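Only one chain is given next, in structure tokens, and it is the form predicted on its own.
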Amino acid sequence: MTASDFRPGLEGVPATQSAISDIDGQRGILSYRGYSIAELAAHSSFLETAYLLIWGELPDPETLRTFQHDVQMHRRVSFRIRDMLKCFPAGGHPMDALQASAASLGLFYANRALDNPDYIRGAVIRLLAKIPTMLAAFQLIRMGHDPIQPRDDLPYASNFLYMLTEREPDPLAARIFDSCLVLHAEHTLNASTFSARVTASTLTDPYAVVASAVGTLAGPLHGGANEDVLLMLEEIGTVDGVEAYLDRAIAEKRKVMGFGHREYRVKDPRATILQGLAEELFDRFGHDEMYDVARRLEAVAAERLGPKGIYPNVDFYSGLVYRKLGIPTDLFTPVFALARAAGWLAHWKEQLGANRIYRPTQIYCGAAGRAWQPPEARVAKNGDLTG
């Protein structure tokens, strides 16, 4: 194997087979299990899409209603799960807070059975249950309040708002959050996902599947640019901002967050889907002025930047319907990670399907054939060493 061989970031790699979602990158087409992310969007929830795919077909009416109960009933955690919560910094990040929690559900149901059905079921209704309860928790904690309790009469996406802000939310409100959990659930082999994929492979519990993909989404350079666009938009300010801020970011060769994605060459169909679900939520709950910046620069950007294939990603609409449902912009990327969560468990089910440890291999590029010498031998380089 030579240096010819290496793809950086494992580019164009394949690493696993897979049949739990599907992207085509050309034409902006993506599918769970083989059904279209628009139609399950408009008329799935997230609990459902959520069941398609870890069980990889759409349940019938009683077994989605088992399931959803199910989830219901196990969204209350332990008290000294709240106690743990409370004495995180409140400054700390909420992605910390949610990685820790998750990780610790390991210690309150240690009993591992990969091989067993029931194990792998309650798992996964036990993660999706409580890291919503576990995140509202620590948001209200972190205010100088007492978290409260999940209600069992409401839907998942409006328990999640309700144990947030303290109110039941708009029926509307709900309906599009829960669009947007259905949007974020899963993605292909992303980095947090293959991050979960190679926890995985080592046979250890799904608590610490889901507390390393939870790490790995907490980067900005995946999970965290939903929160960078709404600091770019306030920066442009205007939409006569727009045109100077891009040709100034062009000319410097900087980034402009929620544009581009790996897989797509065009506009990211969930971005496609978000701005409609912003759009309803404006006309029913007032207007975003930031949202006139965010479409003249999707304008202007498709003029300079579309001919190389960059458009709107997922995160370019993400956070301004996350803002006017009332979500605080740190807690966006765990909001994401919530969702994900669906998708994450469907790769860890799949995985323990038919396992083998990953191990990728390496081109060794550095030094050969050194001898050791003592201290006072060896002579500082680079000021590495001190003489």
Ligand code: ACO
Contents of the next structure:
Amino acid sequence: MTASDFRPGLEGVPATQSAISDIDGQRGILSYRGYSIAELAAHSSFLETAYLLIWGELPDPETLRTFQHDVQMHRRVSFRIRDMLKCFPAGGHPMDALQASAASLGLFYANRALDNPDYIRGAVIRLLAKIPTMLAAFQLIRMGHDPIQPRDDLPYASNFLYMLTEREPDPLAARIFDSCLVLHAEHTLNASTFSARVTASTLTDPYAVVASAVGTLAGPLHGGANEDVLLMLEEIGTVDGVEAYLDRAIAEKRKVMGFGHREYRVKDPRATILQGLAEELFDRFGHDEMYDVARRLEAVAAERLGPKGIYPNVDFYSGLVYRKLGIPTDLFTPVFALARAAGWLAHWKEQLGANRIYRPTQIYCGAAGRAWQPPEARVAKNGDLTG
Ligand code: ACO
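Complement to the form predicted on its own: the form predicted together with the named molecule:
Below is the entire complex, every chain and molecule, led by the chain shown above.
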């Protein structure tokens, strides 16, 4: 093994076999279990899609009803979890609250039985059911309100928006939000999913798997970019400010948030669908000037970054949609996590089906053969190494 075998970021290195989703990055096509993302976003609900991802087939009507019912029955969380959320600092990032509360479920549901299909199903249902409740509870608590109970008469996406905003959402807004969840549910072996699979491969519990993936998704190069896109659009401010901003970013070698993807050389198909959803929302609920800035940025960036294969990714338009739905900016990434939990759980189940612990190798590039010396004999090198 030599340094030439090293692929930074594991680019192009297959780290697993998977039948869950597939990307054609040259043609801009994403499919879940062989179904195109465009078809699923147009016709399937998030829970139907989650079932497809996790168990491999679209559910028949009876199976779907049972699955929806079981998720609905597990939406409530223990008062101890609500009390725990009340102890979190209100100024903390909701991704950290989500990571901690997802991990805490392992304390409440401790009897791990990874070879029992009923345990797998129960854990999937519990996580899909409780993540929205915990997230909405943290949001209300940090605003000084008491969390509200889930509404059993509302479907998954509407219920989340209801718990978050304390108002029953408009049906169009709920439908669009549900489509957003479908679009974010899975995306092959990205950083957080890889993290989920590595954690799963140790045969730990599914709550630790999801918590580790949430921590990985939080970074600005991954899910955290959706938050940064909106901040960037606001910094640009107007359509006229776009060219100067892009000139500066390119000159300073700064990444333009919401652009670029390891897998795509064209516009991310999810960005195209999200753009359509954003337009539907603006037609119904009023325009957002930041959308004009975003479109101008996409057009100018196509000339400047397009030749390098850098185009809008999923995070570019999602923030504009979430903002119109009344979701606070720092909840954009947690909402992404809520959806992606379906993909992580699908990968958890798949990993368990053919498990071998992840243990890659490294190319050692440090010192060798050094002789230990007592402190008084050591010559100070490079200043203080503890800094
Ligand atoms: N703006 C400007 N230039 C970019 C961008 C960007 N957004 N993305 C990549 N590039 C350039 C790099 O500067 C580099 O150029 P160089 O070869 O001249 O040095 C080249 O494209 C390759 O970039 P890498 O960072 O090596 O590409 P990588 O595949 O490692 O990174 C990533 C992909 C992290 C998504 C990157 O494009 C990026 O940082 N984008 C901005 C953050 C973002 O939007 N993240 C969300 C991604 S989607 C998701 O995770 C849900």
